[in-house]
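A single chain, nothing else alongside it, follows as C-alpha cells in the form predicted alone.
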Amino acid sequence: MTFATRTWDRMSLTSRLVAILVPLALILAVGSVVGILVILPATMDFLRANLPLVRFAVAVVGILVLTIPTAFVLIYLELKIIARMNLRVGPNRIGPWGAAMSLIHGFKVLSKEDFTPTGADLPVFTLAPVVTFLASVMTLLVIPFAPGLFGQDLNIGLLYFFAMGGLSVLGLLMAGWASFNKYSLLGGLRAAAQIVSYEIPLTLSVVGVVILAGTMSMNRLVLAQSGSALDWFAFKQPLAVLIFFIAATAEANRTPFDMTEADSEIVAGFATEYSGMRFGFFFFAEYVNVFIVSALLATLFFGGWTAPFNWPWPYNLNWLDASGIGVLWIPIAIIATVVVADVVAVAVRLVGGRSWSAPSAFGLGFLAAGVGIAAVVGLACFIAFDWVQGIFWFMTKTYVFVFTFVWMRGTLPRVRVDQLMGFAWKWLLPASLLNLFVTATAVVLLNQ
C-alpha cells in the first residue's frame, strides 16, 4: 500500500471532498481565465461575422424549448376544461389548482419501460416518433409570434409550413408498419388516407388568402391584416375559414376526426405498441400540433399578432429606457414591494387575528406585492413595447382556438371512416375549389 493510499484511507469524508473540490475549483478558475482571454474574443468575432447563423441557432433552440411547456399547458387545459364540462373538479391536488398534474403525467410516461415488441422493425420503430415530433416542431420556424419575433421569414413560408406538416403522416405510417401489429397497421393506413385526403382542401383553402395578400410570407400575411378586425381575412374569406378549420382538425387528428388512434375500434392505432419515451414523443406531438394549428389559424385569418382595433393614443414610456431615467424603476419597485408587503401583512393580522402568524402574514404580503408589481410592470411593457403587445394578442387568439379544440373533444362523437373520407372528397374539396374560383374572379374584376 502506497503512502497516498494510506493517507486517503485515513482522511474523513469532509477532508476527501476538500481534497477533490479545491484542485477542481483551481483548474476551473484557470480554465475560465484562459477561456475569457483567448477563446472568448475569437468566439465573439466568429459570432459577429455569422449573425444570421447565430440567430437561426437561437431560434431553433428557442422553438424546441417552447414546445415542452406548451404541451404541458395544453394537457392541463384539457384536463380542467373537460372536467368542468362534465361537472367535475378536475386535477386539484398537485400544485396550485392542480397545475402540476400535467407535469406528473409527462414524468409518468417518461418513467415507463421503453418496450419493443418482438418482430418489430427496430430502426423504423424508433425513428417514427422522432419524425412525427420534429415534423410538428419544424413548422413553428416560420410562424411569427410578434413583430420581429420569428424563426425565419421565408418568402415561401406558407409552402414550407405545409411541406413540413405533411411529413407527420410519414412518421405515423412508419409507426404503424414497423410495430408488427394489425391494429397499428390499421392506424397508420388510416392516418395516411386521412391526411392525404384533407391536405388538399386544407391547402386550397389558403390559396384565396395568398391571392388577396399577394405573398406566401407569413409576416407579410399578418401585415396585410393590420389595422382593425375588419381587415382580417376571416371576414374576406369566411368559407375558407370554415374549410380550413375542419381540415385542420382532421390534420391534427382531433375529435371528431381522431380515427388514427380510435381506442374503441383499434385500441390505440399507430401507438398501440409504444410506451415510455417513444410514446411520449407521439403524446407531445399531438398537443404541439393543436397549438400549431391554432397559431396558423390565428395567423392566416385573424390578424396574427396585430390588435383587433387601432390604438387611440400614442404609446411610449421613456422611463422604461435603461439608458436614461429608466434605471430608477428598479429601486422604486423594491421600495414599493416592501411597502405593499407591510401594508398587506398588517391588514392580514388585523383581519385574521391570531390565526395568522407574523411570518405567514409577511409571506402573504410579499406574494401579493410581487404579483401586483409584476402586473404593473407587465402592463407598462405592454404599452411601451410592440413585441409584448404582439405576443399578447397572438397568444390570446391562439388559445381561443385551443379552447375550441378541447371543447370539441368533450362534446362531439367520433365519425365513421367512410363519413370522414366522403366528407373530404364530396364536400370540402368542391367547396375549396368554389372559394378559389370566386376569389380569383373577384380579384380580376376589381382590378379592372
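Worth saying up front: this structure is predicted, and the values here are computed from it rather than measured. Positions refer to the first chain, counted from 1. Superpose the two forms; the largest set of C-alphas matching within 1.5 Å is the rigid core. First, how it differs from the form predicted together with its partner chain.
Superposition on the rigid core between these two forms places the CA atom of residue 27 2 Å or more away from its counterpart.
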Contents of the next structure:
Amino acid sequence: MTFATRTWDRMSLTSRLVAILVPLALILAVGSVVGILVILPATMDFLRANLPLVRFAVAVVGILVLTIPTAFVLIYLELKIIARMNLRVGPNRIGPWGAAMSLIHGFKVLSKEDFTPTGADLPVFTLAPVVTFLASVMTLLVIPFAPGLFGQDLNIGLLYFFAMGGLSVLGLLMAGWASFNKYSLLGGLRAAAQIVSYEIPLTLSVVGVVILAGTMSMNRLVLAQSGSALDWFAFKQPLAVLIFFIAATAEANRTPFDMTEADSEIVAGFATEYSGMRFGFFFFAEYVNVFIVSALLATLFFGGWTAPFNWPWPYNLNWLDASGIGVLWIPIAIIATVVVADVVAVAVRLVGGRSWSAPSAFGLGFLAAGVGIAAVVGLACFIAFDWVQGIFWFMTKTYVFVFTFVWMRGTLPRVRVDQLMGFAWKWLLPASLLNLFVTATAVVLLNQ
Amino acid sequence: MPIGDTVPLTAIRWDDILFVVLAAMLLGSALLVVTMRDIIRCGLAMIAAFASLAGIYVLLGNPLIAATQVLVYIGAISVLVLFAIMLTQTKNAPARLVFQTQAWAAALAAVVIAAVIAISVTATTWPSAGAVAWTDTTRVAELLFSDYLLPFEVVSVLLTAAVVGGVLLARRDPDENEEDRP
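What about the form predicted together with its partner chain, after the form predicted alone?
Every component of the complex follows; first up is the chain already shown.
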C-alpha cells in the first residue's frame, strides 16, 4: 500500500472533498486565465480574419439546428389543429396543452428498432432518407429570415433553391426501389412522376416575379417588395401565387396531393418498409419542407421580412446599444421582476384577503412580472433591432401559410393519381405560361 | 491570420485540391456507371458523376451552369431515367451478364472513340486559364438573346417537336376499347 492510498483512507469525507476540489479549482482558475489571456484573443483573431468562412460554417450549422425546433413545432401544430378541426382534443397529456408531444414522438422514433427488410438494397436503402433530408435542409441556406440574417446571398438563389429542392425526389425514388416492396416501388414512382411534373409549373410561376424584380437573389427579391403590403408581388402576380401554392403543395407531398404515401391505396408508399429514425428522417424532411415552402411563398409573393405597412419609427435606438447601458439591463430586469412581484403580491393580499395564501399570491406576482418584463423586453427589441422585426414579420407570414397547409390537410380529400397528373399538365402548365407571357408583355409595354 | 489561398506549409492551392477531389469523384463514379451490374445503382452513380461535374462548374466560377446542371441533369433527366428503369425492370432481373453479347463491337467502338479523343486532345492548343471570372446571369441572358439567338430558337423548336412526338406516341387510340387497355 503506497503512501498516497494510505493517506486517502485515513482522511475524513470533508478533507477528501477539499483534496479534490482545491486542485480542481486551481486548475480551472489557471486554465481560464490562460484561456482568456492567450487562447481567446488568438481564436477571435483567427475567426475575424476568416469571416466569410466562419459565416458559412455558422450558417450551415444554424440551418441544421433550426430544422429540429421547426419540425417539432410543425408536428405539434398539425396534431393540435387537425384535432380541433375534427372536434377532438388532440395531445393534452405531456407538457402544457400537450406541447411536448413531438418531443416524445422523437424519442419514440429514436428508440424503435431500425429494421432492414430481406432483399433490400442496403446502401441505397440507408442513403435514401439522408438524401431527402439534406435536400430539404440545403434549400434553407438561401432563405432570408431577416435583414442580414440569411445563410448565403447567392445571386442565383432562386435557381439554387429549385435545384436543391428537386433532389428530394431522388431520395423518395431510392427509398421506393431499395425497399424491395411493390407498394414502396409504387410510392417511389408516383413521387418521381408527381414531383417532376409539378416542378415545371412551380418554376415557371416564379419567372414572372424574377422578371418584375430583375434578380434571382432572394434578398433582393425581398427588397424589391419593401414598402407596404401594396408593393407585394402577390398583387402583381395573383395567378402565379395560386399556381405556386398548388404546385408547392404537390412538391411538399401534402394532402390533397400526398399520392406518394396514400395510406388508403399503397400502405405508406415509399416509407412502407422504413422504421426507426430512418422513417423519422423522411418525416423530418416532410415537415421541414412544409416550412420551406411556406417561407418561400412569404418571401417571393408576400414581402418576406418587410413589414406590411410603412413602419413609422426609426430602427436602432441608442438606448439598447451595447456601448450604452448594455449588459446592465439584465440586473435591472431582475430587480424589476422582484419589485413587480412584491407589488402584485401585496396588492392581491390586500384586495383578495384570506382567499389567497402567501405563496400563491407571490406565484401570481412572479407570473405577472415575468409576462410583463418579457413583453417590455420583446417590444423594446422589436423597436430597436430591425432583425427582430424582420424575424417577427417573416415568421408570422410563414406560419400563416403553414396553418393553411395544415388546414388543407384537415379539410380536403385526396385526389386520384390520374387527376393529379392531368391537372399539372393540362391546367397548371398552360396557366403558368399565360402568366409568364402576360407579365413579360406588361413589362415590355410599361418600360417603353 | 487568415487561411490563405494555399494549404499551409505547402504551395498547393486549395482550389487545386478541390478540383482533384471532384475530378476523382467524377471519374470514379463514371467508372462505376459502366462496371456495376445493378442498373439502378449505375443510375445513382451517374447522378454522383453529374453532381461532381456541378462542383467543378462552381470551381470554374460559373454557379449558374452548376445550378442548371443539378436542376436539369439530376432533378429531371436522371430521375426520369431511373423512373423508366424502375417501371420496366424488376428487382429479380437476370443477374448474369446480359450486356456482353456484343462485346467485340463495343470494344471496337471504345478503341475508335479513345483514338478520336486522344487525337483531338493532343491536336488542340489549350489556352492557359486566366483568372476565374464569375459569370453574371444578366450577361448570359444578353449573349443568349443576341449572339446566340438562332441556336436558342432552333433548340426550342427541337424541344417542342420532341414534346409533340412524345404526346403522339403516348396518346390513346380514340377507337380503342376500355378493356383492351393494358
